[in-house]
Amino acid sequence: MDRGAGRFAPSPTGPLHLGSLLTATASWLDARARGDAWYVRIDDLDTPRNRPGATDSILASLDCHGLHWDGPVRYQSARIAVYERALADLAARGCVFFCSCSRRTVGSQRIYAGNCRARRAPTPDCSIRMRVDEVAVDFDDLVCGHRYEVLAETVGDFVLRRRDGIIAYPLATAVDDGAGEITRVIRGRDLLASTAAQLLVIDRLGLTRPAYGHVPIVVNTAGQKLSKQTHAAPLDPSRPLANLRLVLEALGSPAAAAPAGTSTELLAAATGTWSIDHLPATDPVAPS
């Protein structure tokens, strides 16, 4: 059988907090416990958002906490022309159509309304959607069980490429997650509503689909995602074990209080006992 693949995938907006390196360690547990490889990629499409320093600090981060990656880390932005040649491939096929909607009046519509789909060519200043039809996707989750969306019902028409010129996440995750390689991917619960999307571009690209898994994540007091935009606070470099130990509770391993001097004594015992089946039903709550 061959080997598979998981890869962990994150913006360099900013250094990696609790709960970013909860997902990474999920990621990086589940590859492991199968004998797969396990992949970075740096998702740094997102020009304007991207921090100088990021991606430095998010591999320092990954390193000083013992998940190690498998081959060079990939960058998104040296794959523009694969994703514009994708684009080009929906165009060919009919799957998408031009917008020049403001963001103030898509904005305004909670799904969607279809104002361009008669649109055929481009117009300065516009992007392309995909054409969602009627079409429904499902999947079955790992973590989350079966799955079933009519697009249409839910976001509506999606972007592709963004009226700036930047491909848009849904496209160039899609293609590089569909290209073959990826057989699993292990990310944050938030991420799960974005799946059906993304699987649509696979599926009409000919891709092929990987397994997904969305795993809890780590939420505030308050109940928010830890973000940059909620004020999470970077992993403290120093005290790895600690943070590790943290994130294993908040997966429900059994591991999480095993005895262990070093990160990699550590990652190798929840290897041994890792288990979808051990994630917690709720998201953890921060340590304040």
Ligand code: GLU
Given for the second form:
Amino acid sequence: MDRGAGRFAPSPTGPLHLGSLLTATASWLDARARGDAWYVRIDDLDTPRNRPGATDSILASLDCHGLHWDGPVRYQSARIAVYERALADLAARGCVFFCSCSRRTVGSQRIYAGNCRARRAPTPDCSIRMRVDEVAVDFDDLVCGHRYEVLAETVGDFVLRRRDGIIAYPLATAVDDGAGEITRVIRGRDLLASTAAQLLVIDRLGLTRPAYGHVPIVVNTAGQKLSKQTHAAPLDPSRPLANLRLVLEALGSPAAAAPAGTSTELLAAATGTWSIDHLPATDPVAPS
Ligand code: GLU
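Pass me the form predicted together with the named molecule as well; I've looked at the form predicted on its own already.
All chains and molecules follow, beginning with the one already shown.
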């Protein structure tokens, strides 16, 4: 069988914190334990949210924790033409419509009410939405088990290209993850809810579904996901081994306390014992 591949796909909105290190480590271990490749993709399409220096800081942080990647780093900003072609393809298949609703109109709707569903031609400043019919999407998550979702009831017609012209996350990530090269997407459980929409895009474009595994996310003592918004502390680059031990413990790895003088040695021990079955059922809480 061909060699598979995993990937870590951070948005360059700030430095890595313990939560993003956990996701990166889980994905890295899963790939390395299988002898797969592991790629880093920078999800930098949402330019207003990008922070100067964040990509360099993320890459330096991965490197200093021994999470070395294969091949060149990929940048979504370099692939806009590919996403535009996918959008044109979806349009040709009748899967999209043009939406001129203002943010104010749709902001209060939990699920988009479908005002513009009949719009087949663009208007100035319109977004492009995926037409979500009553289809169910199902998949077997490697960690969370079987999932079944009727997108019309959970998400509705979701945005593929925003009014400001920016390609939205479900389209870009589906095109990249569905291109056939990535075989396993191991990422945080907060993204479980966005998977069915990505699978719908993958299926409609006739792309290849990777397997998905959504791992626990690190939360703070208030139960909130560690993130820039919740003021998560950046990783201290002077203690990579201690950071990795915390993360391995949170992943239920028997190697968390293994003797190791370097990150690389500790990761080697963790690779040898990696199993999705060790993951805890509940989200680990970051030390305060
Ligand atoms: N770029 C997304 C984020 O940082 C993650 C994308 C993904 O893993 O699918 O939240």
